[in-house]
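Here's a solo chain for you in structure tokens, the form predicted alone.
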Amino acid sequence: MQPDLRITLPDDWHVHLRDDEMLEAVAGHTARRFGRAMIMPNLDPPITTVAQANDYRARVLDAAAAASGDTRPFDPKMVLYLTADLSIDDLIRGHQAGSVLAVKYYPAGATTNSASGGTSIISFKPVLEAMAEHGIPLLVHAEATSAELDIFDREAAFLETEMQPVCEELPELSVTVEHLSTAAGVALVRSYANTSGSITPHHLSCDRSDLLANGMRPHLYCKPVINSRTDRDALRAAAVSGDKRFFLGTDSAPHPLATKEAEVVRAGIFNAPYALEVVAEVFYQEGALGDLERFVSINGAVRYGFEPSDKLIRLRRRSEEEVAKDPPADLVTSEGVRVRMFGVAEANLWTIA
């Protein structure tokens, strides 16, 4: 008999919804599948004030309501981009008012729209100290940017030179290492009491051979990059362990097809439509479906101070005898821009309602 289970409505603790036409096209996919979503602030220009966050949240809600076709409430959680211009007073007021949940650190030049990022986390120590005092979480894109570093070593290097000093100097600061990609990241999270880690569907299901071994697959290119089989297995072990420090953050990041199939490829994987199917298949392969709910629905909510949803969803794995129609592989925006979706194979294996 194929698995058939009901779990608490999941949350996505790391998602890129973009803005304007792309926001209108993608927001409904996140709103249909998740009760809450942590919305990344790396727009151009970035979200650095509470007023900007409030305005962006309103646009997100409008786009989600127009596209989701679902009357279930959707709760986007807003994040400010850590820059030299960020006001501590504005941040604290916004957090106390419930307008802003967290602050995101990007190393300058590490990924999409990261030009406004920093060159050292600890250089923001006055902001971090205020965040620790007021219980405001720090979200970190953990990737060194030195051209001398091998691309596959950049997360581990960042953790050693940037993340460890912050965790040791500011042990009261709540830190989430976003989109973990290595065994080193898993080890760091387990080494510090106030540190957690989000893990993506693509880092759980793929390794760098999927990216490179049989022809370069640009739609698997993301930052930090998908790493070795050993790293993938460490991420899987962490996810299925039930450890409350690890939870789902899809890092769903839409890019037009033209920028993913180009001479210089943009980093990002759009997985929101089929993220849960991919993760469910990973847990099925690992014989750990009993721990799926903790990873996608419980751990992240508890980490950020929320009660898990009182809504349930049903996941059922199709039998071999069932014939499934191929789900769409591309999203098309209102202006005809195509975006490739990750997880089509897994979406053929699972139904979610």
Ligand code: NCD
The other form holds:
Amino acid sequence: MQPDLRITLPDDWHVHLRDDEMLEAVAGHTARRFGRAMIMPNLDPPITTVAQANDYRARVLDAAAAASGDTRPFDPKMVLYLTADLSIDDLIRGHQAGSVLAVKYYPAGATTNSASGGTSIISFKPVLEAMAEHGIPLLVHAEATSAELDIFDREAAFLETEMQPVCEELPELSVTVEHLSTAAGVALVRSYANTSGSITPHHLSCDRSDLLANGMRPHLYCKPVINSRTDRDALRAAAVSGDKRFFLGTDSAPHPLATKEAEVVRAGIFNAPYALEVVAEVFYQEGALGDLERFVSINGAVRYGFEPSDKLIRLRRRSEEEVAKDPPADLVTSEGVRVRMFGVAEANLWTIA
Ligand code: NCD
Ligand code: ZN
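Having displayed the form predicted alone, please output the structure of the form predicted together with N-carbamoyl-L-aspartate (NCD).
Every component of the complex follows; first up is the chain already shown.
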């Protein structure tokens, strides 16, 4: 018997929807599969004010409604990018009004559109103190950027030098270590009470040999970089554990194919269309489908102060006799730009409605 289960409608607690025609092309994929989504602010220029966040949210809702053709309510949660220009008053007012849910810290130079980021989190202590006081979560891209550091050691290094001091000095601040990629990240989340971690489908399903061993796979290149098998297994153990501090954030990050198949490849994996199929397959392989709902639909909502959805989705693993679905491998925007989708194999194995 193949698994056939119903779970609460999931949320995506970390997604890049971009803007303009890329937003129009990708928004429906997130809106179709998720009730809420935490919308990353790394546009160029970044979202740093509540007014910008409100405008961006309206564009996201328009694009989602136009594309999804679905009456399911979609609730984008907006995030401000932490820069020296961020106004504490604006942030607090926006948070109280429900316009902004959280603040994101990017180390400058760590990833796509991170040029406006910081060089030290604790240098933002006055903002962080205000956030702790008002219950505003800090979302962290945890990657050290020093050129001397090996690329596979950068998350662990950042946790030690940047994250631990913040967790210790500001124990009241709610921190999410985004897109955990290492066993060290899992351990840090477990060791501070007010800390949680989001985990992506690709960090759960792949390791660095998938990225590098059988030909170099540019479509598996993201930040933080997919790490060792040991790290992948620590992430899987955390995800299936039911521990409420771990939840899904897809980090779906579309890039035009031409920038992924190039001399220098941009970081980011577009997984929104098949993210749930990939995670379902991981939980199936781990014999843990009973814990899937907690990871994709419950833990994150509770963490950010929301009721899990009252809607359900159905996930069914297809039998081998069923005809392959051959789901599309690329998305094409209105301007003809192609974007490679992650998870086609898993999309052939699962049907979700
Ligand atoms: C993201 C992007 O493309 O915006 N890229 C990525 O590799 N994950 C940025 C980010 O979250 O690091
Ligand atoms: Zn991201």
